[in-house]
Every structure is written in structure tokens, then in C-alpha cells.
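In the form predicted alone, a lone chain appears below as C-alpha cells.
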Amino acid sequence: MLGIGKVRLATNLLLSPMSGYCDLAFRLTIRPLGGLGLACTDLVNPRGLLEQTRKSMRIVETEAGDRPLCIQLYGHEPNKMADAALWCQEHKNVGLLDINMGCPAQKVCRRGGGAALLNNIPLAIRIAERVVEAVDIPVTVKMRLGWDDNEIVASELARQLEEVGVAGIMVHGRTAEQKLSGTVRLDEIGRVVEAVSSIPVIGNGDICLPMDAKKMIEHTGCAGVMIGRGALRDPWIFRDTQAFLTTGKAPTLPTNTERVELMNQHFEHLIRIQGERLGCLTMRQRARWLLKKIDHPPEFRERVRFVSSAAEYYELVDEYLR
């Protein structure tokens, strides 16, 4: 179990936030799978929150069954990111928020969000100290260990955050310039385990296997870990990654029968949420990833990537199937 302020998870496994891909739909096609603690949402811009234009919503749409749930914040006005934590928290019954320090996406920073704002502490910090003002449920801060190899602040950012009440720090083991390039410096994120005292600090990084769930806990000493991309080719990682750590196995691998039937019920989320012409738009863009475990036939893959209706989708699959 996993403690974040008052919020206490059943495991330390969580689903990174990646733009595009952990919607409602993907997080409602994982949970049930077993071993995941939290989902947090795509990043949204406080701005749109509070116009609640029509993208804004689509990110932080969920249901029921989708808990517990921490919605990502990113932006570089502290008033507008407190008035949208805020509204979060009146508005949708999230469990924790999330401030995005860490995305090096040219159209975040750019706008001063993400990233950006490791290259300016003293904002980076009003903003923290103002969202955590606001609300009364947990806030969380992810971020990258700098801008560049230059200005590696992860350590000293995450004391400060500490100070003026974040309840946990995620961190990403490359810098913004990095992107996805290169590997995950370890020694860094246990450094910025290092820096705090009494808040958890979840590492992020290249866990695409159990293993790498368990050498970075035993290298950094961090609380638990985040995944993203590796979720993306294997849904089933959160419960095998749990298994792993407590019992030091993992459990027999789905088959590609239930590997498909797993696809199937992801594509009944998206066309219930997302209605059938988007719903079949975005398992096109998801089935590149949904099939890296699938053995298939390379035809498969691209009929699936054009698919344009749910009777298509499901002739495609049942002829798969026999």
C-alpha cells in the first residue's frame, strides 16, 4: 500500500499520464486487469477546464468505475491553476491532482507549462504553493530531472515543492531535452529520494518488465513506480509487476485469445464514450501498441489501422479468431 497524504493506495504501481492515449477508456480496459494503484489523466490546461471547452472535458471524463483517479493539471498562472483544482475538486471527485512539470512538448512549453518551468523555480513553486492552498485533497508534482544536462534541479525542486505542501513527488529519469532518448538515470532519481523527507517519490522510466519495476525501487528507494509507454504494450504489467514484487513470480502470460478479447473490450469502451466514427479513429491510432504482444499476420495490423466501423472492427477480429 501506498500512502499520498490522506490518499492510500491498494498498490505503488500508476499509470503515467501520456497525451493521447490514458482516456477514459484505456484507464476502464486496465483497471480490472488487477495491480494498478492510481491513473491519473492527460495533462489539461487549467484555461480550458474552466471554459469547459469540449477537449477539456473529453481529458478528464470519467465514471464510477474509474477510481482512484488523479487529474494532471499544466499551465505557468498559479491563480488559473488553483481556480482549476479547484473546480477538479467540486466538479469531478478526484482523488488527488497532479502539476506537470515534466512534459518537453514544444506546445506546452512554449506556453510556459510542462517542462518550461524547470528552468523557473521561483514560478514553479508559487504555483505549487497555490494549488495546494486551494484544495483540500493531495497534490502531486511530476517532473524531469531538468531542462538539460546543464540545470539538473530535480533534487533541490522537490525539497521546495515539500516545503509549501505537496504531498508527492514523480519523477522522470531524463531530462526535458532527453525526451524518450537515452535511458533512465537511477542514481539521479535517488537523489531526489533523497532530498525529501517524509513525502513518497515515484520513479518513471523505462519499466517495461517487472524486473524493471523492482531494480528501480531497489536502486533508488523509491515508493513505488509510474508507467507509461510500457502499459501501452502490455496492459496486463500492473499485475504482473505486483505479483513480482510480492512473491518474487509473475503470473502465466495471457494468451493471444485473451490478449484480443482484452482489444475487443477496449474498442466497446470507445465506441460507447467516444461514439463509433471517433471510437474506430482512435483504435486505429491504439492498435499499433495493443498488437505488440499479439502474434498476427502483418495484414491484420493494417486492416485493423483503417478500420472505419465497429462491423468492420469485429469482421476483421472474428476472422482473426478461426
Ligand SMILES: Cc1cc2nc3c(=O)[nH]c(=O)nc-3n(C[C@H](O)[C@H](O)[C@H](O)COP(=O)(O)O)c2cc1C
Second form
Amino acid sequence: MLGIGKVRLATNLLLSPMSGYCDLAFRLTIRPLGGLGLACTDLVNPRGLLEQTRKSMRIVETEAGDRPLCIQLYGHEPNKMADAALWCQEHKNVGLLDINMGCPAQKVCRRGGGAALLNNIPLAIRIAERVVEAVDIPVTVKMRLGWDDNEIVASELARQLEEVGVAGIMVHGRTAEQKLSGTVRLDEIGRVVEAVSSIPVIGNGDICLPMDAKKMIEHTGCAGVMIGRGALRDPWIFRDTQAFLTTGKAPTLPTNTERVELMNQHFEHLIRIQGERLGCLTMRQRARWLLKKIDHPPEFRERVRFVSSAAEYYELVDEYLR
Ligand SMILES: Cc1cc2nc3c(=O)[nH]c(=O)nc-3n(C[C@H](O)[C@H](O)[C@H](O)COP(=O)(O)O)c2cc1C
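Rather than the form predicted alone that you just supplied, could I have the structure of the form predicted in complex with the named molecule?
Once more the chain from above appears, this time first in line as the rest of the complex follows.
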């Protein structure tokens, strides 16, 4: 069992935060499939949280069945980050908080947050220290290896973060400059594992199949893995990976019909939470990923891409199932 600070997780398999994807509806859809130890919200800005903007409130929307949950904050102002962390603890009753030190997007790095903190270790440490002081729940940091190949800082940063009380490190084995290109560097994730003394390091990047998780754990000695895009394509990846890690065998793959039924469940959560209009827009984007594992004629994909009402969606699916 994986422990992050005082929080015990049922498995060592975590869902990566993915801005625009890992909302409440997605988390509620995949949790019942099993295997998932912890889910995280998409990155959220402390100012938005403290001002309770509609966008930020939507990102941190949660309900009783959505546990255990971590909220991911990004920013560059230690006091704002600490205030927002406390707000999350008091108003959202989440189990953990994460600080983003890996997002390479210009909108996030421009003011010095996200992956820009990899270029400013003193500020990164000050932020972590303030957030850890502000809350009682465990605080983790999700980082990349460094800004670019000239400056691989993850091990040193992880070591210093542990000293100020951070309870776990998630490390995506790429540099910020790489974004999602190239492949993850397992050796570098292994160096981060060696750099800390007692907190868990969770490896991340390119896990598409259960054996990828096994390889990452064996190669790096990481305590668990975080899965992002693999879960958008195949929400059963947590169940299958857990089975594979414990028994050496993965369960039989879901059938096309089971996958379409899961897509329907996701659609129902979206409509309930976001309303019909926005739910349909979100479904267009989710279906693009889910259909990657479903055999289907190209017209089906094209029509789902433009779906604009619940009736139209169900008609399409009925036609497909027939
Ligand atoms: C569409 C998208 C949005 C992302 N948003 C976030 C985010 O909000 N916070 C974060 O820490 N990482 C974010 N990431 C990075 C992922 O969490 C993860 O580190 C990366 O996708 C590598 O893992 P994977 O190969 O399993 O997808 C995002 C990635 C994608 C593809």
C-alpha cells in the first residue's frame, strides 16, 4: 500500500492531472472500474480559487464519491499559494494538495509558475515551505526533470523539497522544453528516487500498457506511477495494471460494447454536471480519445465530433450498437 504522508492509498496507480480532461465527470466515470489509487484535479490558479471565479470553482468541483482526491495548484506567489491551499483544505475537504512545477505552457510560466519554477529553485522551495506550513494535509510536488537538457534539476529539487516537508514527488521524465516529444527518461526518474530519503517518488510518462508501469517501477525503483493520456484512451488501465503488477496477468480486455457503455456513463455524468450544451461539447473531445480503443466506422467518429444534443448522441450510439 502506498502512503503519502498520513494518506494511505489503495493502489500505487495515480491519475495524472490533465487540464481540460480530468474533471469530476471523468473521475466519477473511471473510479468504479477499479485500480485507481488517487485522482487529481487539473491545475488551478490560487487567485481564481480565492476569488471563487466560475472557472476555478468548476475545476475543484467534487462530490462524495470522488475520493481520494488531490487538488493541484499552480502559481508563483508563496502567500497566495498558501492561502489557496488552506481554502482547499477547509472548503473542499480533499486528502492532498499538489504544487505544479512542470507545466511548460506559456500562460502558466509567464509569471514564474509551473515549469518556470525549475529555473528558480529558491522560489520553488519557498512556495512549498509556505504551503506545507499552511495546511495539515500532505503536500506533493509534480515536476519535470528540468527546463532543458542543460539544467536537469529534479533530483536536487526533490531533495530540498523533502527537507521542507513535502510528502511525495511526482516526476514526469521529460524536460519542460520537450513538452510531450521524445520519450521519458527512466534513468533520470531513478536518480530522483535515489535523491530523497523517505518520501515516495511517483514516476510519470508514456505509460500506455500495464507492462510499461512494471518497467518503470522496476527500472527506477519508484513507489508508484501516474498515468495520463493512457487513461483517456483506456480508462481500464488502472484495473489492468493493478492486476498485472500483483498477478502477472491482465484481465480480459473490455469488449467494444463495454467501452461504448462506459462512454455512455461518461456522457451521463457530463450532462448531469455540466448541462446538456456544455456536456455535449466536452463529450466531443472525450470521445476522440475513448474511440481510439473502439472499433468503429469513420462516419461514427465524424458524427460524434459534432454532437450537439443528448438525443442525437444516443441515436448515434444506438445505431452503432445495432
Ligand atoms: C492535455 C494535457 C493536459 C495536461 N495538464 C496538466 C496539468 O494540468 N497539470 C500537470 O501537472 N500536468 C498536466 N499535463 C501533463 C500530464 O499530467 C503528464 O505529466 C503527461 O501527459 C505525461 O504523462 P502521460 O504520458 O501518462 O500522458 C497535461 C498533459 C496533457 C496531455
